[in-house]
Amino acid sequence: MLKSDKMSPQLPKQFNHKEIEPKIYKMWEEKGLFMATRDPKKIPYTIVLPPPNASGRMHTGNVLMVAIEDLLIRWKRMKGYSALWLPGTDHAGFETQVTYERELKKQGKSRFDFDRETLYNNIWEFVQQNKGIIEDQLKKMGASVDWSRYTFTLDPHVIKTVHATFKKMHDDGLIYRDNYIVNFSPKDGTTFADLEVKTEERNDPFYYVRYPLLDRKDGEVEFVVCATVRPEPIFIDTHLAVNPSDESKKWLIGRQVSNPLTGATMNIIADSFVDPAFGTGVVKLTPAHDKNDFDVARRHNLPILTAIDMRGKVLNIPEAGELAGLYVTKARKKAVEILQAKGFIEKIDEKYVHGVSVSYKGGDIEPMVLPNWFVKVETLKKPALDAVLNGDITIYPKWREVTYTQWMEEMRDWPISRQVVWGIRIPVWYSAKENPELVVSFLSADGKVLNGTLGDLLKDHNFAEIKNGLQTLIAPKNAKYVISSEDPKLSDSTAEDFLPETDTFDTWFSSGQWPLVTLHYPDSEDFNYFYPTSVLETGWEIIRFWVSRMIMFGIYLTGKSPFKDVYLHGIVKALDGKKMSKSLGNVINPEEYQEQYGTDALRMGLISGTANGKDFAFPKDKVIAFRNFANKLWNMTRFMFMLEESSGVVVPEYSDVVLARGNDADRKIVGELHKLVGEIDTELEKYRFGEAGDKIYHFMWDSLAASYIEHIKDRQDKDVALSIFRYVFKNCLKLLHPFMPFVTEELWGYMKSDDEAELVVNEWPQV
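The form predicted on its own - chain by itself:
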């Protein structure tokens, strides 16, 4: 029997989310209610949190992700699974280093003021100061993650696993070095990540260059004209290209022209990257110094010839002629003079405005082909594709599957080198004795940045100075190397001196092993019990970058897919449906909505607002509606307490006997509840979160509050009516808890008996 008069005075008149949310989360944490156990009697259910940027803040997409994953883990926990939600944050490579360098700029400094190790340590301290922001946001969102199993992508055990994977792949013949195009600044002597490069609008001459057409037929033009702002590397142009759909240029496909600077024969090919409306509709290909041209060359197996060295000078090769040894700007003027003297300049547009790539430091970017580490994907991607095609992995919603399958079919070898300090360094070392041609940049003992080949630099500087001040190292494609996490000289006591590879792994290489490293693969008890994980929930836009890599690594390293299901949520857009952008001023700060309307309302509003993985506008009206719903729940509880107190009855525990004493309205509401439980389970099993949330909402508002409560007000058998209401309402709190955890846990605390567990670990309603 329950007497409620002792409870009624305890429930405040109004629901105050600002007071309740931190109190409830603290209680959950202190009681260790999120910690998963390896119980052989239970079925494991595991989710890995897609790691947010450790130095950033969560945006609306992250918040939706947390709301959905917390919903799933709370639901399975209550259903009796050993439910583990693994938290963590990502070092985020490029993005974090760029963020830190903005801070340096405010201090009048740059990364070139530091050697590599010092810069890394400085960024580490910066991240440690900021990553608590994400952890605090996760807690405020009510995330029931197991904090005792928290992982950062630069934790020692993560680095160890990533290094071991690289070594295994290398031994298996899946790693190789090849040339790849990067953003290189001759001025700064280093490469820049795409995020570090900006476009600057400039007015430059646009040269219309004539390429003599060979084997001309009667009536054909004498020259094929191509427009360019860069005539200086024409001497290593390999081909001309036209768009195959350009009817006016189709006749040129397969024909040949003469290189106007060298006289070499060049073929004309077709590729859809050519814009028929740009210039003359004919493009010259200089694959080593243009990213589009480089991609075309890879597609068509064209030669990739370098014209410019890392100092920004034309190479001293026979083809360069009079341009050899000149800096790019001078070489451009000289090339124009030569072309004009030969009659190969048709015209010059002096008013041409275009975008020029420059580094964030302001130095011009020279696209440059440099050695890069690659992963051979052919044998890795097939089993990863088959896993989805044969049903080992199911993608929700189904219509998103085509994005994955197309990508896996098209995927080419993966360049994994990144020229930044912040990240997991590729575990490779180069012998100074065997590799004098290494191109090195280092901070000298007197604070100057020096560049050159190692052999030349060692004439004036000792090895220790170069190694201690090392900033970047570029090894030729055929350089000799040793794979080791530690300096081979120190680990093997060799007499040779070694310099470390300064490239770091693409962040997708390390985060691609996220399900493994969070469970301490390969031999931990957690890994043996919780792997494979149950579902990977993330935004659809990273299915190619991240999801595909996790599946590839999981199958390659363990023989098993890393998860059974993949749920892809849509992108949350601005209130007007446009993409959020600082420049448009339409960025939504989720914390403001939490502060004003409460976390439960924000979570439920986002979940209810999403439609089966589609992009959607931020549903402010729904957030407000669910704030009102939270207040409704509060008032329903107060009404029940007041009715129990005013009636003075002793409310019996619900049972079939109590229901048998009731009327048709009682049996109807209980029947609807039991039906609802089955429907919610079905909807959640199919990842239809919005539908599930709407069904709970309408049942509690329409059937329970608007109808049944009105019915029991005038009942004479208040003990029966209140017993049934309590039963239905408490089970509704259970159903609603994964969606709105704070208000439901708070109300549960007032309603539960002394021997009942907290709602977060209580049993899911049984039908």
Contents of the next structure:
Amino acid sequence: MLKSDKMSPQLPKQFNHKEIEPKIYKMWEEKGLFMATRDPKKIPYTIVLPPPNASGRMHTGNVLMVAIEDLLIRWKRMKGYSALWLPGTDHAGFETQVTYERELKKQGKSRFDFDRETLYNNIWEFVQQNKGIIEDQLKKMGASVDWSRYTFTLDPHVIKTVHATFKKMHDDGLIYRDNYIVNFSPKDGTTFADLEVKTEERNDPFYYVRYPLLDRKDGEVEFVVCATVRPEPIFIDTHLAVNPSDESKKWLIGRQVSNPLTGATMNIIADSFVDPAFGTGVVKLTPAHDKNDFDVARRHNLPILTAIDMRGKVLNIPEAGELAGLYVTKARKKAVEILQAKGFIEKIDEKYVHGVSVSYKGGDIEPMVLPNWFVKVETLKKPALDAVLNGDITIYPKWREVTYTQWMEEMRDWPISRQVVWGIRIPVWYSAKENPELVVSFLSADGKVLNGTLGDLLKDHNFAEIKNGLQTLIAPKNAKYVISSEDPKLSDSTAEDFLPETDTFDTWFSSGQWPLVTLHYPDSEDFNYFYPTSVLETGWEIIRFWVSRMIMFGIYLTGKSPFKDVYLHGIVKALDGKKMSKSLGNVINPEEYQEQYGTDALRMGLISGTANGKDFAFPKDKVIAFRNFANKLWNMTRFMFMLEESSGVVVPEYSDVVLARGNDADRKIVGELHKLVGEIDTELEKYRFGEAGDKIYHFMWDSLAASYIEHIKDRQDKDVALSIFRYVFKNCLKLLHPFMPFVTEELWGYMKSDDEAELVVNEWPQV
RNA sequence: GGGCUCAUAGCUCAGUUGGUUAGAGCGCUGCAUUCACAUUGCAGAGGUCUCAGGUUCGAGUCCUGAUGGGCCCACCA
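The structure above corresponds to the form predicted on its own; please give the structure of the form predicted in complex with the RNA next.
The next block holds the full complex; its first chain is the one shown before.
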């Protein structure tokens, strides 16, 4: 194809990313170039996009993630794979509900003003309004995702699959109900996942409480002393504990003391969790309100008795005495008064500083024992661990592997219930007739929030009113239930009345099935062709929560690991090298850089900043350097057209014949290019993105621009030199395209002949 | 307490299985501008690779220890 019969294009002096990027993305999208086909002659290459929060915005970590995944996908697509990048967004249950409730608060309302269904629908609307933001941002980033295969975690087919998985696990005996100690915040009125709980340093008095020793022998102390910051639930305590290897306390094991508040008899047990060096080396056990104590109680089969209710008040029971009905802080004061009056306070350390659990909304956590749905992980975790150990799955970088293996070894049963509305409801229904002891909270017909057991409430309210106004429900551990997505009454009108479980699944329960649901498991052609996926790319901080669950679900449901490789990128820190945080005011908004320097520069800068999965400071210098690089490419092209025009030569299509007419410089640059192609492939196979990027950068700038172009200026046979330049440059555009898709595609448009495909779907250079 | 990770140029970092004069980007110094790009070009300065031992013909790279950062997990009765 000869170019001389056309006017050479007149390029502006600089690469204008703001103008060109949207134009290019639109072209890709309209031509459907990201759509993957199930071509039996091709090898599939699949990546699932870790779904960002549907109502959120992209942060720097998301940008890095998109840059890396798009690089991999574009590279493999050009190499001839059937490359599919599956997009989607996550409902982000808790996070979104909190955001929505903040909006409600501005309107002077709260979630208690709505029944469950209305609240859900309102949040749905809220999310729909904001959903476009993240999709726009993905497009601006140049993400070559297949939009025709977009999934939202609350799509009907996702819910269907998640429900089916729950049912199957239940049938396989992997789901059970049990009471479990959860992070409950009386102030926020809900439980929080461990992730959502932060520890806050606080100064509280540390009380050394005397427990009178029973059956005291000669020479023995009168009191066993135990230090605590919270004496108020002592009235319910039944046991103290010491460390069995603590010689000075050994004699206490099996002995009894009397409860300093109630006078009831308490036993002293041994458990190695007790730190002999801390406090007095004696621990009081309050299993219903302390995670450790709960675990100890489980191990030793101790009673788990509740002292505090969900409003944060001491229970109104006889044992509570004067404390009954008081809020925790008041009850604590009262308890201290009583103990002091009895002479049971040995001393008070006023300067004690300790960690207190606080929800990230700010409410104090009152650990509580509530019924929960659990996944039994014993049989699931072994194959998931083995998949990594035996090499079915390779984790990059290698040193992160231990994070995974340790977690899988230690993994305990997984509580999957969350008391938030925004999520996939656990598909369980409770018969009203069989479960009068259900604790129900509902919005009555006249707009009041009422609580109580179902049996009691039905005395004054009819069932329809309760069901329509239902907010939350707590079913005792042994409640009778049926598993069904729909109200069982819908399929059998003669059936009894049912109330739905109001708990939703932990988001990791649904996102753990992401590789499956995005491919429409179990019975779709996509699933048959594209599963297992090729590489799972994400930040290392969610390896435990997400990666481990996907591997477990994938193997459990399909018998195959859901992906072959896991690439874990590092966290992008602020310019000062510290973790980005709102309070430090060092959060980087990637859009500012994108706006100023262009998407290509932002992508390449980030990718070049890390290649080994380590955390790294936002590489501002590199972003600027690659903005300059984009402009360099632009001007290389511009200059080539000017030379072609001014020299007036006919530039022949590159071939071995042309090269044979050339000189040593020609052969050298072509040779270097061919070597480069091999090197790029090698680096990318090893996920060494930064190295690969640097090599193209230096070849194009140093060898091609600084050296070869200067050389062309002196050439008499400009036709040969320009032909070789075109050949080398076009191949460089290909190599660079996965890194900097916009500028390369735009320049390709000027360089390509009419019968050549767009760069995004063009062929990767071969040596 | 357990685990991971880092320490290389003024700054941010690369350096893959140990192999000749240790690299990049930015910054810095000097020079250059009608003739693609100042988002440019040319030239240059700048490092006893944290410290102490060890293995080796050979160590920035491997081993041991120390010091100082960062992160994760557990715990704080």
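Note that the rigid core is defined as the largest set of C-alphas that superpose within 1.5 Å between two forms. Numbering follows the first chain given and starts at 1. All values derive from a computational prediction rather than experimental measurement.
Q: Just one of Ala660, Leu305, Leu370, Val649 is at a hinge of the rigid motion between the two forms, so which is it?
A: It is Leu370 that lies at the hinge between the two forms.
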